[in-house]
Ligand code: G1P
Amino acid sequence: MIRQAIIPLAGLGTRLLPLTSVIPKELLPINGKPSIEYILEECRMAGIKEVIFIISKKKEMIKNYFNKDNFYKSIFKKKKDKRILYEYKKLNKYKKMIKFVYQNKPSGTGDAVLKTKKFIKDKYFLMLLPDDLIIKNNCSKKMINIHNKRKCSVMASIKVNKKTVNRWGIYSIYKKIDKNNFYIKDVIEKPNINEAPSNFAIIGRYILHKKIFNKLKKQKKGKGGEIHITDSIKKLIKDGEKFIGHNFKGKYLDCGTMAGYINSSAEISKL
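Could you show the structure of this chain alone, in the form predicted alone?
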C-alpha cells in the first residue's frame, strides 16, 4: 500500500522570474488556486495519507500558507464569509497531511529525496514533481493501482515528438505489458534523436522502492554538480529492480516555464 508521498519544493523557480522573486512558484495561482493544491488534491484522491514537502528556508512562505489559523480565525470574528470558511477548512485538512523537511542547499532532486529517508515507513512511496500537472485523470491513483497489481516501481510516461527527445529522459522499453504499460530496460537522459531508444518520456510521477536511498547515499554528482534521481534509478534497474512505465490518460501541463504557466491557467479554466 502506498500511503506516503514526497514533493520536492526547494528549487528557486528561476524560469518563472520575476514572479518567483517574491512568491514561491508552487503558490502562484492557476485559475485562482495555488498550483501546489492541485498536486495535494491528486494525492488525497489517490489515497495518500501523508505528504512530505521538501522546502528551503527561502521558501518558508509555503509552510506559512498552510499555518495561518490565527489569521483566519480573526477574520471569522469580524465577518461570516462562507467562502473564507471553506478555504480555511480545506487548508486545515491539507495541513494535517503535511510534514516539512529542509534542503537548504540546492543539490538536485536526488539529494532532496534523500532528505526524507528517515520519514519513509513503507517499502514504496510516491514522488510528484510540482512543475508537472496532470488534469482530467488521476495519474497517481492509476499508478498505485498498477503497483498494487505488479508489486514493483512505476513511473509516468508520455509519448513525445521524436524531434524533441533531447529535452527529456527517455525510456528504453524491455517488454510491453499492455497498451498503456511496459517494463523499463533503461532510462536515458536527453539522448540525441538518432540515439533515442523510444519516444516515451519521463513525467514527474514516480513510485519508488526505498532501496533508492542506498543508491542516493553513494550517488556522485552529475550534470550541473547535482545529484540526479535518474542516475540512481538507472542503477536500481541494472541491479534487477523492476520498473514499469505507465502511459497515463490525463492531460499533461508543464507549469515550470512562463509559457507553460500561462497555458496551464487557460487549460484549467476550461474544466
Given for the second form:
Amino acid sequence: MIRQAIIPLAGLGTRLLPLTSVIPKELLPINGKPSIEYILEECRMAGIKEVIFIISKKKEMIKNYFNKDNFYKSIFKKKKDKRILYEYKKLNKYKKMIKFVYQNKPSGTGDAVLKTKKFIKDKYFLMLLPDDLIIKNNCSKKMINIHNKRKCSVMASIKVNKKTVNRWGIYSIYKKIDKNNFYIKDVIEKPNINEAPSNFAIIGRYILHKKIFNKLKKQKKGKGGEIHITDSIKKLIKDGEKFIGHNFKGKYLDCGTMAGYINSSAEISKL
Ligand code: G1P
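Structure of the form predicted in complex with 1-O-phosphono-alpha-D-glucopyranose, given the form predicted alone:
Whole complex next, starting from this chain.
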C-alpha cells in the first residue's frame, strides 16, 4: 500500500523569472488552476491519503493558499457564490491531506527528500516533482499498480532525444519486463551524450523505499553542487534494491521552463 506522497517545493524557480520573483512557480496558473492542484488531483485519484509538502520560508505563500479559512468565511457571510463555495471545499479537502516540512536552503532534491524522513510511515512512498505534469493518464496510479504487483521501487520514464540526455537522470536497462517496463541496471544524473547509457529519461514520479534515507544521509553533493536523489538511487540499486522504469502512457508537460509553462496551458485547454 502506498499511502503517502512527498512533493519538493522549495526550489527557487529561476527558470520562470520574473514571474517567480513574487509567486511560487507551483501557484502559477495553468489554464486557470495552479499547477500544484493538478499534482494533488493526481495523488488523490491514485489513492494517496497524505501529502508532505517540502517548502521554504520564501514559499509560505503555498501554505497560505490552502489555509485561508477566515478569508473565505468572511466572504460567505456577505454572499454565497456557488463557484467560490466549490473551490473552497476543494481546497479544504486538500488542506486536510497536506503536511508541511521545511527545507530553507535549496540544496537539491535529495536533501529535500531527507527532510521527510521522520514522517514516512510505510516501507514505500511516492514522490512527485511539481515541474512535471502528466495529463490524460494517471501515472502515479499506474506506478502504484506496478509496485503492488512487483513489490519494488518504480520510476516514470520517457524516451528522449539523445541530444538532450544532459537535462535528465538517465537509466540503463538490466531486463525488459514488457514493452513499457524495465528492470533498471544503473542510473546517472544529467550525463553528457558520451556517458549516457541510453536515452531513457527519468520523469518526476518515483516510488521509493524508505532505505533511500540511509543513502541520502551520507550522500555527497553531485552535479551542480546539489544533493541528487538519482545519486542515492544509484547506490540503492547497487545494494540490490529492484527498480522498474515505467514508460508511462499519458502526455508529459514540462512546466519548469517558460516555453514549457506556456505550452502547458495550451495543451490542457485542449482537454
Ligand atoms: C530532476 C532529476 C532528474 C529528472 C528530472 C525530471 O531534475 O534530478 O533526474 O530526470 O528531475 O524532471 P531537475 O528537473 O530538477 O533538474
